[in-house]
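Below you'll find only one chain, the form predicted on its own, shown as structure tokens.
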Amino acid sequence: MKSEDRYPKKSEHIRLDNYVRRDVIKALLGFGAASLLPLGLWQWVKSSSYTNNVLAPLRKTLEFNEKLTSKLLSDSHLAPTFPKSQAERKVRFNGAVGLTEPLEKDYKIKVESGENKFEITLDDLKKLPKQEIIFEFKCIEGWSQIQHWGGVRFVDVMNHYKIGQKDAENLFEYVGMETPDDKYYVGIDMPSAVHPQTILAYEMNGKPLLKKHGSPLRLIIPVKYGYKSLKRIGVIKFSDTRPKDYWALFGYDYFAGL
């Protein structure tokens, strides 16, 4: 074999070159017209509505996912918990809105259910089971710690009191909290508000809340994200109609389901 034949002719290297020439040529166009799409769609959805301070396709996204964490909700979907040796012991904590005014030495909660008002003090709920949990409490910002969290279930507290029934067999959609000040409130919807894992919190770690994790009491809930868990509940009201919510306000998920 003469060792020109070992190598490529001239024409064949043009012809290759050609080719991976027009390869690169169409894998560009591909990719060009492919970025295209994203982009146009990005743009559509900047020059939609808003719907509730959120552009309206996004909030149709988060709408959906509303419906589909709430039809996974159930008594026996369950946060996970830990052992008590896995809780930090430096607890994290965000905001402070609610908790700048001074709290009154006479600390109660107010309580509306249709036409049934009245007041409960932390003495009283003490006097109901204490119920513990640790679980991985998650924020939306994207962090977790697993905490252990004391204090009385928001069920029992309804059982006891008989709250919550608007009549003999329903009970109200809605459970609404508000910081005595009014600055921070929620609203959480009945099948969350009587989970079993839902609870009215007096105590982190054994011992009495500190006023940055919302003392004298706490909403905390599991299966949500941290910032539906009301720090110092001054009201809780229930209603049929959807109470407002300091975040979902500013466009967040209202359901914040996990």
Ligand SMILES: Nc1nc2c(c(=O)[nH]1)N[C@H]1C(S)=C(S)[C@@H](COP(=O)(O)O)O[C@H]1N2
The other form holds:
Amino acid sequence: MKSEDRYPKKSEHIRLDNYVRRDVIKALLGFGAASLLPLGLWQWVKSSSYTNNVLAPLRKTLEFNEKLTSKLLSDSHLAPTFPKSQAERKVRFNGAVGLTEPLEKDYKIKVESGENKFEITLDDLKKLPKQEIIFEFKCIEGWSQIQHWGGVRFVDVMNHYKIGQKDAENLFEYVGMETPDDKYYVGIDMPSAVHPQTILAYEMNGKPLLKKHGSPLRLIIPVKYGYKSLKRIGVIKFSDTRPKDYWALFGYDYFAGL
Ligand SMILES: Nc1nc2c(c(=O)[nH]1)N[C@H]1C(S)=C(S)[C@@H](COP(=O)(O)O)O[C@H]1N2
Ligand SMILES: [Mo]
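With the form predicted on its own in hand, show me what the form predicted in complex with the ligand looks like.
Now the complete complex, all chains and molecules, led by this one.
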């Protein structure tokens, strides 16, 4: 095994006392205003009507995303992107909670959307359109890096598997993701989950993810601080109640918006 691609050691785990700093939390509150943008979008998505057998709220979102990404509309909701040449080759590693156990051989992602429970394989996901993004990944500890990730848009996954829909009119309010061992977990508000830049990533710099970066599959959510980008997705669950969130339990902002 290459030293680069090993499982992280226990000693590399995050030290909690380094993290819970009141001044950082206060600074976070300043970002509150930014969360109004996705909320506005969300109200709009929610008010759309249901037609045919497709997820109507989601279809509107998809159309809206198309416009956003084709720049017909202002791209103020989008995290800035960069050319590939600027992507960091030595990507930083941070946090190994939930990554220390060997991965099961027949890795599958468990999905729960209301009564609908099933499993998805990585190969299934790779059949969906590939989406790459080069953006500035920001960790709340104070470092940032331009990084290049590849995978599938979460909104495409929702649409393909017809998940995330509570009833004919509405999507669930949240999606929760967990590592297979349930030691790290995040909760994401639906507007951010269906954001066009939110992807389930299986590649970094054009190659399969390394274990320490969350292989085989991780979340990449550019509109939020790094602690929401869960590595090694084992479970995806939709709900109307706030899913448990690892760092929110330590006093960090639940939404972690940028
Ligand atoms: N499973 C898991 N995912 C995680 C973490 C973790 O400890 N365990 N740390 C988070 C934090 S705080 C950051 S900044 C990013 C770091 O991702 P990287 O190691 O690929 O740089 O992963 C996030 N996702
Ligand atoms: Mo982080």
